[in-house]
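One chain follows as structure tokens, the form predicted alone.
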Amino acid sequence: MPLSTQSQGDDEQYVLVACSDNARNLSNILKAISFKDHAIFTATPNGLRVTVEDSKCLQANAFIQADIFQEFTIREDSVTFQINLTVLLDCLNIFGGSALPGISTVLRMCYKGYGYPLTLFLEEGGVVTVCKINTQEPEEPVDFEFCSTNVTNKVILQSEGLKEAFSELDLTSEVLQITMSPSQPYFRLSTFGNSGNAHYDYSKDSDMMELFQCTKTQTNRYKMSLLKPSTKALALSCKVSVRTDNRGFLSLQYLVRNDDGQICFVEYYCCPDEDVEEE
């Protein structure tokens, strides 16, 4: 094939190539974030991490371990470049994003260093597109200061149980309500909307519920307008891990597998919307 080729020298001026053999095992964990035009890449030699914010309130993440590709060569030891990827998502997607068995473009991605584009070969089918995309210089990520030391309560769900809850929540509603208690009723979703007021309750026992550990009574608003981006993440994964700090901040982590079986991670921090008082 054309792009496995290329010789090793064609490497050494890229401070970054990575090479997979299934562009969408990328696009797809993408497409999970995908809410605002511009995102921030950083590159480690452990693999990728591609961050979007939205008004310093809403933070996601995708990391893409090294080992989902085929090759993935860094020469420094942190590379970050800041890029749109409404056009990304596009460039990944130029020959459909097809899923179709036995069919898959092959990606190899090279980037120079400051200052130079992102370059994209995309092959299928014996046909080459090369894309250039222009980089920016990055905006520093806002820390949310999210630690596990500070984290009062979470749980474990199978993602199946949130995706019916998330499918019926009253969109009307401004707010989701996040109660997570070590008594009853331990995991609430509540909304607030035109047609009423409106819970989803998980026991702690139930089928759904993969880990449980709460050590107080917990209940935090947070908008809704910032959680529904979190949905591309859900419908995506098989897992979700639900955590909340003692400051309120909520953070979403979904565990995903891609079309070959691997797993990656991305995690939505969210800041709450108001304190309200413990029941």
Contents of the next structure:
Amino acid sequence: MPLSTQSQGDDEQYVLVACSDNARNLSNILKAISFKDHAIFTATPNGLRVTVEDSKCLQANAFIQADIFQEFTIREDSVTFQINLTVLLDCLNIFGGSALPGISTVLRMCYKGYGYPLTLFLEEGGVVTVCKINTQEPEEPVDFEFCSTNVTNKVILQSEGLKEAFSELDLTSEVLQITMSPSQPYFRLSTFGNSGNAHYDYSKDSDMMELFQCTKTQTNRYKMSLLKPSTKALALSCKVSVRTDNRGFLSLQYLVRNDDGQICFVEYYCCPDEDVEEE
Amino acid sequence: MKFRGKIVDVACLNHFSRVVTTISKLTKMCVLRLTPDNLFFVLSGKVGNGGVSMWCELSQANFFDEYQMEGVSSEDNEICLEVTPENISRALKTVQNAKAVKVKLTKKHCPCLTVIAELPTLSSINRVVTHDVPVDVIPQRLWHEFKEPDMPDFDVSIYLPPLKTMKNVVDRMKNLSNFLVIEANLNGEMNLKIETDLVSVTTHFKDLGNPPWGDDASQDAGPSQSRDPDTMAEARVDIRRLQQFLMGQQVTPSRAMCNIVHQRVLHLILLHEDVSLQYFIPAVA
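Just the form predicted alone so far, so send over the form predicted in complex with the partner chain.
Every component of the complex follows; first up is the chain already shown.
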């Protein structure tokens, strides 16, 4: 069978080989950004970056460092391809993606280069699955030019604190309004729905607040439909950093810990809604 | 035409209820055939249900403490009913802790299988719950449609891997494709394959073992005896049918196997002490 008998010689024809003794480490983090079918994979010696975009207004990136994998070999400076993420996730979870201890799917992911499919060898309990997922011409991801020097306001929260608010968000509201301010209300999430307006306030002294760096009062609205997918990342994460820059662009960075305690990052960028009412 | 049965043992009741639930997952309607020794749940391959057929055989003595029946005539001592297994399953589920359950064929506003349960109480007054499950009596001239299917002259017969593993794989493949190719050989190897514009996936099972069928099984001792052990026999089937079969498994079978007639039919068999279930899925081109 491919996993056991594949010699090292075979690997030389691949430009990218990544192996993990737990496919969940990859599939879990990809679930956090799976809101559209198409995902752009960019591999560098540092690891993998997977990008998913919606309407040129929302971008999600998952970063999986090379050391998350037991083996990560790349023969070029950078390898890029586009793939159907939903299909990839189904393949990675072919054995059910059980979270039971002691049962894990071993993964070997190989890519021969431009025009070739992404090949996955998965093994669990002596059963081997081989998947060949066709790759597509990669699209150029949007550069949101979100630069840390232009950040106006930043807070870091324990994800627990945001999960409740996000799970109760009034989805009849078209937008989510985020207010960040050095004075009251400090950090406020607002919705304007059919049954009224709702505000979630977080004091800067809250236990959930790990860092509070707000320099200027800023109120921005973001399309609820765009932000909703980020709930997936929030659910998996333990901390989240919320930042806005001088243009009102939003950056959400999630710190996600996998089954083995290793850390990965997921990042969402979102454009503000057009008709912003400045205070 | 008379039928009445009584189940007292709670384990038997549970087991019977699980069997009926399994059937209900496989088909909306089926035929219940009652004979003096057995109960059969039968689905004959019609176009309407995708050509799938089913044969489930239960020995009455293993479930019922009392079992009396009188068929349409003494020569044809049978009763044939069209039932909705889900309705029977629901009735049985609500009476899981009963002291005794009686199942009777009754004539109320229409023919019914009446499930009467005596529930335990703290006081001296009995509580009795009655469910009437409407059924249709099938006239004798149609009985020929519900005979035990012949064992197909298969090319390969193989034991199935743990059904849970197989279910996981088939569930995912269902997300990716509508059809699946199942192939197996006499070397204990079985593959599940799908192929679409986006992806091709193959799951390889090995060391499954091939059941030793006696001479009576493969009638002409022909192809399967002289067959090259590595050559695969395959059937392309509608994934939903296979998924249904795997989804419904409430009973952990002691033996699960499948027979493949190359490009014709997939024949799945589950054996469990006193219950046997056969399921036929036609191959599509």
